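Below sits a lone chain in C-alpha cells, taken as the form predicted alone.
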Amino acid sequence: MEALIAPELEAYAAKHSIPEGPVFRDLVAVTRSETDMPQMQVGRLEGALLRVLVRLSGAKRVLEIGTFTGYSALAMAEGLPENGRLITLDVNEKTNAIARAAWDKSPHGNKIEAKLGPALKSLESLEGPFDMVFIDADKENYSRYWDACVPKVRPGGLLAVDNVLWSGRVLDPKEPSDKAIVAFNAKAASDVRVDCAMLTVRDGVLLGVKK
C-alpha cells in the first residue's frame, strides 16, 4: 500500500491517538514475520479510529468481513461493552490462527467469534440487526458484501469500508481490483439507504450511516 500522506504525518497522527498496547505490538511483529502481506493489517491509526467508532455508535453487536491477523477485530472489541459481541469472517486458516492466539492474550478476546469460510456464504446464516459493520476483504466482492450487509444493519447503524482510495489507483483504474473499488465507491455514494462520507485516513475509509 502506497502512502497517501507523508509517513511522518501518519506517524504523528498515530502518536496522538489511542496508545498501542503490548498485545497489538506483538501482533504487528508476528504479522510481519509470518505473513506475506503484512501491509494488509490496519495498523495503529486505523485501529484507533475503529475503536472510537464502536464507542461513538454505542455498538453492542459488530460484524467484520476480513479478519486477517485480527488487529482490527481486537481494536473494535476493546470499544465494545462487556456484553458486546463481534463476529468476524475470513477464509484463511493460517492468519486466523495468528488472530486467535493474539485474542487469547487480551481480556477483550472473549467478545470475538471467528467464522471460517467464504464470507458471502457465512452472511447467509447471520441474522441482523448489527450496530456496525466493517468491510476489509477481497476488493472484487465489495459491492456484494455491501448489498448483503446493509439490510442487516439497524437504522442509525454504521458501515465502515477500508481501502476505498486503493493507493490512489481509483483515479486511474486499470486492474480488476481497481475497477471493483471504483464501482463500489460509486454504488455506495448513490445508495439512498445510507448517508456516506469518505475519509482520507490511511488508504481511505468510507463511513456510512443507515437511514
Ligand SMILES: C[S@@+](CC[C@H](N)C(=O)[O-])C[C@H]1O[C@@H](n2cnc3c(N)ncnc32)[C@H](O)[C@@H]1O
Second form
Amino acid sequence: MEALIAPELEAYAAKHSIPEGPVFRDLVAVTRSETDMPQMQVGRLEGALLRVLVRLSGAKRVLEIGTFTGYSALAMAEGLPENGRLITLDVNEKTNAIARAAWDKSPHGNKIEAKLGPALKSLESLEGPFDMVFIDADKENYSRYWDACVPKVRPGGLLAVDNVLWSGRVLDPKEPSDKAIVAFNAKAASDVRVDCAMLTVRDGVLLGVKK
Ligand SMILES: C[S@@+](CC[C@H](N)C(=O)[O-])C[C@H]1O[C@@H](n2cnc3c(N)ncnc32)[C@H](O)[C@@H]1O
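Could you give the coordinates for the form predicted together with this ligand, as opposed to the form predicted alone above?
Shown next: the complete complex, the earlier chain at its head.
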C-alpha cells in the first residue's frame, strides 16, 4: 500500500492518536513474522479512529468483514462497553488463530466472536440490527458486502469501509480490484439509504450513516 500522505505526517498523526498497548505491539510483530502481507493491518491511526467511532456511536453490536490477524477487531472491541459484542468474519484459519491468541491476552478479547468461512455465506445467517459495520475484506466483493450489510444496520447506525482510495488507483483504475473499488464508491455515494463522507485517512475510509 502506497502512502497517500507523507510518511512523516502519517507517523505524526499516529503518534498523536490513542497509544498502542503491548498486545497491539506484539500483534504487529507476530503479523510481520508470520504473514506475507502485514500491511493489511489497519495500524495505530486507523485503529484509533475505529475505536473512537465505536465509542462515539455508542455501539454495542459491531460486525466486521475481514479479520486478518485481529488488529481492527481488538481496536473496536476496546471501544465497546463490557456487554458489547463484535462478530468478525474471515476465511483464513491461520490468521484467525493468530488473532485469537492476541485477543486472549486482552481483557477485551472476550467481546469478540470470529466466524470462519466466506463472508457472503456467513452474512446470510447473521441477523441484524448492528450498530456498526466495518468492511475490510476482498475488494471485488465490496458492493455485495455493502448490499448485504445496509439492511442489517440500524437506522442511525454506522458503516465504515476501508481502502476506498486504494493507494490512489481509483483515479486510474486498471486491475479488477481497482475497478471494483471505483464501482463500489460510486454505488455508496449514490445510495439514498446512507449519508456518506469519504475520509482521506490512511488508504481512504468511507463512513456512512444509515438514514
Ligand atoms: C485487509 S485484510 C483485513 C485486515 C484487518 N481488518 C486488520 O486490521 O488486521 C482482509 C482479510 O479479508 C479476508 N478475506 C478475503 N476474502 C474473503 C472472503 N471471501 N470472505 C471472508 N474473508 C475474506 C482475508 O483472508 C484477509 O484476512
